[in-house]
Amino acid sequence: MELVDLSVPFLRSRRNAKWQRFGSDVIPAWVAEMDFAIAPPIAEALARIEREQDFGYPSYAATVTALAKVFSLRMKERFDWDADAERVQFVSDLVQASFASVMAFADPGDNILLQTPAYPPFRDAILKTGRRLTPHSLRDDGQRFVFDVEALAAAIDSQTRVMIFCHPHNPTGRVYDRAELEAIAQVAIRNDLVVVSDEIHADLVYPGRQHIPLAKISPEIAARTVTITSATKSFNMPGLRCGLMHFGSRALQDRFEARIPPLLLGHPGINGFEATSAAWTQCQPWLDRLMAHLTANRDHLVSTVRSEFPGARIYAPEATFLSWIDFSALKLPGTPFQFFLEKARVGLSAGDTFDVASREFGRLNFATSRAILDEILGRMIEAVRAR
């Protein structure tokens, strides 16, 4: 299947957020959208159900049941997987799902770990839900950055009650390989701790790295793991809000529901089901076009950022099309979101919003045409110079 790029003047002309929150000379690389059609298959099922006129209440009995076996089957091909269909639950979305995990496992005032830097509203879902915030740095060893063990452990009191794993990582690209995997189950199970591990980027793996779902370590962990997920992001379609929730054990889900009814979640609408369904079925020869793309992308963006911006610190991510950019060596005037959106007109994500030890760093989607990536790039040099 072709990967069709978007022209700027319609991406300009939709509602979405990445096009429309600065102003019209400003080239958006910020949050996690891709600039590509969507698959064929995608854009037939929602063609069907509006040449069907399918808009009444869906039988969300064997709607559920349908892509739960679908969820179950993928996860069973792609990473080897027996994720069991029968424990999951949808969602709008996973900061929805965030959210629910925190209030149903730990109550006001309770301790939960967070990977940082880190997507924003996983602090907004502990912070705004009244439990307490301890942050656990990733490590830069110099090469990439890793988690370290020694301190996640030493950060855990008596009142931790959940960490929050992102896996693959945002904003880094860190794909953590089996033995960073089973250290980080250790430290769950010794402390009786519940993770909530948010693996929505695990299809947007690059060569030489592969995603294992932290559910699939051992039994063990699994029995505490609730895995959030979704073909949202891998196949650009976040405003269907489709995303699920995987419980790996029926005990783990129990304790979950005797505080968030699952009424009370809602469900995606039917545009949501079927567009997920068609992307897990039948639109893999376009995820492997995606990756072919980004990862000529990643590559071009990494070497020129080493060689345009002497001293700015990148490590090509292994998972993500979101790069995480340290530009402190170039002493830039403001923070680099600032500089960067004023002086060249292009819209980064800023460092300071995952992580307020990090305002030098900017995140950067080169989820986009090369065109467009070479207009970014080309803006971003010449700012640098011109300062």
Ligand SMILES: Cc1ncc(COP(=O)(O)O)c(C=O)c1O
Contents of the next structure:
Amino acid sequence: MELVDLSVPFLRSRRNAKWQRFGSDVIPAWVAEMDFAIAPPIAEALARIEREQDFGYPSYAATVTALAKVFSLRMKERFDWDADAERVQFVSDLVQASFASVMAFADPGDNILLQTPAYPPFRDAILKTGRRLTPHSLRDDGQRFVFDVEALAAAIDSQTRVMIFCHPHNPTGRVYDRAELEAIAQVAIRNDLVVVSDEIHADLVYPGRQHIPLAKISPEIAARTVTITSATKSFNMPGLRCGLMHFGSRALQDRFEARIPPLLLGHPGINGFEATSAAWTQCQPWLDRLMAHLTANRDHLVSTVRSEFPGARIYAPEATFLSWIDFSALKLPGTPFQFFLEKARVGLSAGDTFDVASREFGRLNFATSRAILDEILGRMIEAVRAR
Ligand SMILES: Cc1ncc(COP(=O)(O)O)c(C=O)c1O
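Next up, the form predicted in complex with the named molecule. The previous block was the form predicted alone.
Full assembly next; the chain just shown is listed first.
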């Protein structure tokens, strides 16, 4: 795994959005993908497809059944969660899964809860389908962002149908603990909500924290939870388009299918299926090495931000390779996104795309080599000093 010697010209020659979005002198640290090479077993799975010219229609019934079993075994092994292979629907990506869930479980005009700040496409899934967004702010308790269950309960009314729940949370990097999950589950059950639990970052949890799938909390919450996940984030292959929805009960899946015919969702391609299978069965050693590298990068980033940007606020993320930084104390001209793009030639994610109240925040992706991370930080430090 090329964790150390990444070459900027090589990365820039990729056609991906990460490296193409900004000017050729900008180092990108925005979209949630990593700069690293994929794990060798995934590369081998893709090479086999090419070698054998296996580009026809996949044998869907067999492929879907086999990969659903792999998913279920992986969830048991990683999180001691009994996910049912029969309750799996494959999709191309999780944005599709969140749109489909919103359309299945709420009518136009219904209210949908979303913790803010939020991954921007969740807002689109609500607003672009004519549903109404009920924002529920995470609370900064001075140590981290916490889930305010009382505020959640207060935000619910008779038109609230669904909660989109992101766990671990992007952009704050929170990993909710059992007590928080139990409280959330109780509110959802009491108010007859369907919960769409996006757990795409579940593999990227740092030492000292543990991911507990929401559907594992109790059979009652499982019965109303759609867990959406994929291997694409943690194994760095979002371009391969393979994700899944897991329904915690047959009744929930029936309700979904009554509104969204599964064939409308299409199927992932053979590359996505095969790569996901390789990731979940053969790539844990690669993931362990990745997490060691990300842990060191995270710690380095947090200490550098604290020492070099006095007043900026950063909590070490408990999961994800994303950091959520409050630059308000620096009184930068413009937003941090604009300032660092123009003056440092670093492309962060803009805070206000996650929440209008977060315009003084920037999200920084640190899934790169230490040398590139230091280049990013060095440019930002220079820009702040020169301001
Ligand atoms: C929480 C969350 N969900 C979903 C996605 C996107 O997933 P996909 O590429 O499968 O749509 C991301 C990507 O950053 C994410 O952070």
